[in-house]
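A single chain, nothing else alongside it, follows as structure tokens in the form predicted alone.
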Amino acid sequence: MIPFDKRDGKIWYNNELIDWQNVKLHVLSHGLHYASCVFEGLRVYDGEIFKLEEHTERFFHSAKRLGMDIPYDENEINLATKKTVAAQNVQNGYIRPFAWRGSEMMAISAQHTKIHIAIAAWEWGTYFDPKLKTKGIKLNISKWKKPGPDTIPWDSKASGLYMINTLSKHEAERDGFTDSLMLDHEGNIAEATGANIFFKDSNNEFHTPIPDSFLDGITRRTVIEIARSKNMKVHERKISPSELPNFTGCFLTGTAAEVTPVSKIDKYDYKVCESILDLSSSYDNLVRKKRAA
């Protein structure tokens, strides 16, 4: 794989379109420093962007809650990352726009920083592998909980969030998982590492925790839409370890992870069952428009 810096193309930064390899920033930029970095991460299909409106919202509503006054507006956003694609010539892939704190102060307080901007894309398929997407993907467990929802901006996607994930993620994969299942700070089952979490009873039925120190995804809300059009019921509850044994199938969403099924947890199988697969084949259906007009 091509390491990102040494691509080719154009990246949108601060209202320009810059190449790729000249796109630089100060190495003393509080945002690598402090993590005062939010971004977004957005997948193009047959070269539409799907919810980007809902993206650029979310997007917003982080900067938000770290503080941060992103120097565009909402439209102005939805514009320059059209733009990108299209520069890009990005048919199928991601986009990744991100806001941080530049090198005008370093220190805690950074009141004073610039709020710079970049928006990048590039061709993607996807994130686990292909042949995952029938047979299942297999997560451990963390030893990693989520924070309280009164210690962190929980609500916002936020570069510092993402360490724990991260070492999480490294984890399962030392040991031969694919990736990890994490805990809330009391103990209920969260989300993976990048990723909503559903699962499926005997009674197929779906059961999902409720996102109140987590990201409420954008791809989570769309399947939840899809599934009661189909009149499956689905249970947003919070939701114990212990109850892992219990289920029949799960599977992941996220905009990487778009509908992944979850073959096995910790000593606990599953199985790819068909409503899982038929909910994978209907958000795909609908990213691509292969629905009625």
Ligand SMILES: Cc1ncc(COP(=O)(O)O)c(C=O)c1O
Second form
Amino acid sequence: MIPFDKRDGKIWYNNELIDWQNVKLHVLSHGLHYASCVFEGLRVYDGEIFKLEEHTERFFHSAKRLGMDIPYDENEINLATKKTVAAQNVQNGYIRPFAWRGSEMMAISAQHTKIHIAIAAWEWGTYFDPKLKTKGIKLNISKWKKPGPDTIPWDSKASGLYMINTLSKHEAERDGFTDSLMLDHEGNIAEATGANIFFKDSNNEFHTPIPDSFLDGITRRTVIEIARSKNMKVHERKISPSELPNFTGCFLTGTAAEVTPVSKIDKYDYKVCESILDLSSSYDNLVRKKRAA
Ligand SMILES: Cc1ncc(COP(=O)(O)O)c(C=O)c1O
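Output the structure of the form predicted in complex with the ligand; the preceding block shows the form predicted alone.
Shown next: the complete complex, the earlier chain at its head.
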């Protein structure tokens, strides 16, 4: 794989499209040392950006939660995102907008740092091995718990929140799992390291945790809408890990993960059943609706 700093094309950086390999930030950047950085992840399907406005809105929300004032408006970021995708000619790929504090101050206080914005886009396939989209992935249960909602701006997509997600993912991979299920501060089921989680019970009804200390994914909301439009029941509620043996199916949702079935959590096996595959293909149809129309 070509390292991300060695790729070609353009990155939108502080209102200009710059040659990919020349976009630099100084090592003494507040964003790097103190995690004053927020980001988004979007997908492009058949040349169209899926839910651009919703992602941009969340980008601004995340920045606001970290006290960062993005020096553009949402419309300008939407246009910049489209411009980046067009410059890179991305047809089916991923977009990463991000904002961080610069180098003017290098201490905890960062009141006078400049807020930098960049947007990069590249061709990209599935997040997990495509075979696992039908076979299902295996999750361990992380020993790291999501922080309590009064300890961190949990409803943002802030880079600092991902420290324990990367640790969890690495530990899962070391132990032969694909990803990790994280519990919340009270020990209830929260989410995977980069995706929300749903369960299916023996009555063909779905259950997903209430996002009250972790990200309420845009894909999560989309999949709930799809399921309800098909008269499938979705319960948003607290879910205890002691319920894991009672469920028959499980899947993850996320911009990167899309709808990915889960075949195992810890020692519990789940079936990749028709209704989960149906939700997965309905999601694929929705994101590519322009082509189908
Ligand atoms: C930690 C985490 N939870 C959930 C999600 C799913 O969010 P979305 O569906 O908006 O991509 C993501 C991906 O962005 C994530 O990183």
